[in-house]
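Single chain ahead, written as structure tokens, the form predicted alone.
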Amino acid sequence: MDHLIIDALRDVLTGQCTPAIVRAIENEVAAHNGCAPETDLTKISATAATLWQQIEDTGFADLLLPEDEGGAGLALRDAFAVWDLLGQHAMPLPLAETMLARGWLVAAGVAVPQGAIALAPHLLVEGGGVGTSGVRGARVAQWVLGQHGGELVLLPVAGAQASPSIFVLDADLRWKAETLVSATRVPAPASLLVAQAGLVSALLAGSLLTTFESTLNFANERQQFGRPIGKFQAIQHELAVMAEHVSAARMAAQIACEAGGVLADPLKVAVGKARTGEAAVEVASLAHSVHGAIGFTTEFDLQLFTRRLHLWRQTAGSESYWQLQAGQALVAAGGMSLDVIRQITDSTAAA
């Protein structure tokens, strides 16, 4: 991975994707939820539009495109560092999803549209149209790349009937038959669910790291009985458990993204998504335990990251789903389980 790209992205995110900006985008979208029922929920917030334009101008959304298409020609193994950094900054826009979608669309010979692209791995036919629930980042995206059977379908968010979902930036979307007929369609090169699970593993790795580091800093600064709470053995034990989960999850997420092109390995993704999902539950719980009640407050940055840990853990299948996929692959492989494990972990990520 080119360190110049990562350093440049870190500079952009440090300056433009601060906790204050993340809160502003979430608050603007949440305020829109309280408008009249006929209000168009697909209108993007002003702060989100500004942040997206800054990102678009830098070209980071095109990193997975070939160099002759204006990109950097990165593979998924290179994209891990980018997506990890987005997770460290609680990125409120579907930038990682847009990178992947643009890579797939260009590989299929389709011109990429302007604006952010959310992913919907399971489009369902409804009365001639299609719909799906809980599209991550749909409230701050202009497009949705969905999968229906063996096809990818590129649909405009503005052409959908939207309703709020559980997370403020997500939405349930429904498109009429006429919108579906005019949509761009291409054969799906692989499972969009697997691809989304792989990139979410990297986002989780980044958010896990920030959650741990902020908790460690808090434990070293917060004083009780005349000394930092991090000096108490019980707190040290919780920090040690967090560190173990974060380290293991980051290695698993690297394995999930270990691919030379833009198509992920399903078994490696299963391992990565299952392990990062497990860590998300444990690390979020321990972080709030160390912080006490203050970590849940809206004024405290911790909640920005632990809410995303729980959200991304459930995106593209929870850890129980992917544990089942990994288990079935082990049984189907036959022979020694150790050989399959070597096959999964024999990568540059694990070296």
Given for the second form:
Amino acid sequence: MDHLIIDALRDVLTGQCTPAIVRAIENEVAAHNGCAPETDLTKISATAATLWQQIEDTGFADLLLPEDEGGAGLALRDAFAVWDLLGQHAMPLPLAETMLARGWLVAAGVAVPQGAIALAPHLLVEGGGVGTSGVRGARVAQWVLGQHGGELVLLPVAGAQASPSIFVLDADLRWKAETLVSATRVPAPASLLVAQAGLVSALLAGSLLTTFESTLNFANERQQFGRPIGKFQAIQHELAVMAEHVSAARMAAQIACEAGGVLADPLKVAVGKARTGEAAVEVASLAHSVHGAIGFTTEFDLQLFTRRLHLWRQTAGSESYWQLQAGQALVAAGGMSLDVIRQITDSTAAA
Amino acid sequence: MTILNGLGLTRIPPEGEALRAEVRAFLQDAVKDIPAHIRAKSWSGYDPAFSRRLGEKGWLGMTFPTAYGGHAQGAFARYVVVEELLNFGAPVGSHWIAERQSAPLILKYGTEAQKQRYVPPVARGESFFCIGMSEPNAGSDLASVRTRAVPNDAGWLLNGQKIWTTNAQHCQYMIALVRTSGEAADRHKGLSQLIVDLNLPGVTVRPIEDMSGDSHFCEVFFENVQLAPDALVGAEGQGWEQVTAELAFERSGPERLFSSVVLFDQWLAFLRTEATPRAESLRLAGQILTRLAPLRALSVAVQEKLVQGQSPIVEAALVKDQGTVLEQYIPAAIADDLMAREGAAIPHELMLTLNYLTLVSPCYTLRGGTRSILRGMIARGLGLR
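Other form of same protein, the form predicted together with its partner chain, not the form predicted alone:
In what comes next, the whole complex appears, and the chain from above leads the way.
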């Protein structure tokens, strides 16, 4: 992984994806929720449009494209560090998704469109149209890359009927049959759900780290009973348990992204998404426990991260879903569990 | 935050993997007649003949210098052998402590004469050690040990008592942490490590039966035990530093992940015999797998840091606490799964293994440091104390 890329992205995010900017985007989009989607982001959120343009200008959305296509030729295992950083900064735009979608589209010989691309692994054709609910980041995307059967379909957000979803930046979307017919379609190289679960694992790894670090800082600063609360053994043990979950989940997310190209290994993704999802619930709970009532407020930044922990945990399959996938693979494999574990954990990077 | 950021996904290098196939072929034959509920004892199992066979194969003392009967191999080669031994449930308890801790301690701190005398028999699988750290009223407060060795004309005169000493009844030697100067109130100062020949007059070993019915740990009493001057390992008064360094090396190995793996594999084999395994069972299998695999990756990453000469003490504690909790969860979860069936015929041997691990698993989060102690170490590493 090129450290220059990571350092450059960190600089952009530290300056341009601050908690204040994340809040501004969420608030601006909330003011427009229920309205029709727009192709022009400035009509929904000028702040989102500005952030997107900064990212577009630096080429971060093209990192998975081959170098001769204007990208950096990154593999998923390199993308982990990028997606981890996005999670650390509570990225409010579907940048990780756009990176993946552009990588897949170019690999299929399709020119990448301008703008952010959200992912919809389960497009449902019904009543003469096509729809899907809870598309992550749809309110701040221009396109949706969906999967329908063995096909990927690139659909414009502007052509959709949108209704609010649970998370402010998401939307339930529905397109007319004509839009589906005229949309760009390519054979799906793999499961879009697996791909999304892999990148969400990495986003979770980042948000877990920030949630933990900010909780640790709070414990060192917050004084109660005449000393920092981090001096109390009960708080220390809560932080130790948080650190355990974060360390295991971050390793699991690296496993999920362990692939030399742009296609993830389904079993490794199952490990990543199941373990990061478990950690998300535990770490969010412990973080709020350590923060007390302060952390429960809107004005405190913790909520930007713990809301994402729960949201991303609910994206692209929960723990139960991926544990079942992993269990089926393990039982089908036969032999010793050690050999399945080795297959999952051994990086192929240096082999 | 380098502790949570610093462990990357890696793999055991090819020179480490080189022996795996040969070890596995040996184990497939060596344990084929041992029932699963006996194999489940893994590193608590006692079988000196098996230890000697491993010694003959060159699979003990793999990392020791050849001058002391070792094989000068890398730590990853040993990691692979240990991982295979544990996953097969091989009875490695006889030599376990001697090979993992005692001989490396002597190699690090001992005199040339001590190395020549004690290390080669360990590498041959003929000499077994136990560790005398805990005392009846010290427990997790290890620095408060009261067993005392007083220097005299003949060497050291030892009096006191140790407890929870694994396999003391089968061992020739104990490396004991004792007070050689100062008082218990002096804490870390004045502690030393001594090699005690357990056949000496004045030593009494009394096995303690655990709730599974095994007696793998003991009380050991010392009544005016006369030790020679060369019983001292390392420097007088440096015992605490030596012990803490020693503990760091035992916390993140495969033995903190695979203590329940014989049961896990046996249960998976049972699921494979069912015409239609319950979805809940498959999900549980996946839950255990998706918890275990990242920990194994962490364990390998910590091993790599050790190979590079770093001291990842906190990282090792993070692995140990999670690993032992998962080891403890496995029998409880499998019992829940098996008893969710109505009238299914569950193999008796599977139930025997389940029962053994159910009764022995409380010790997983005690041995090598209790959960509370480990969480305190993690908190210290995080800068909270």
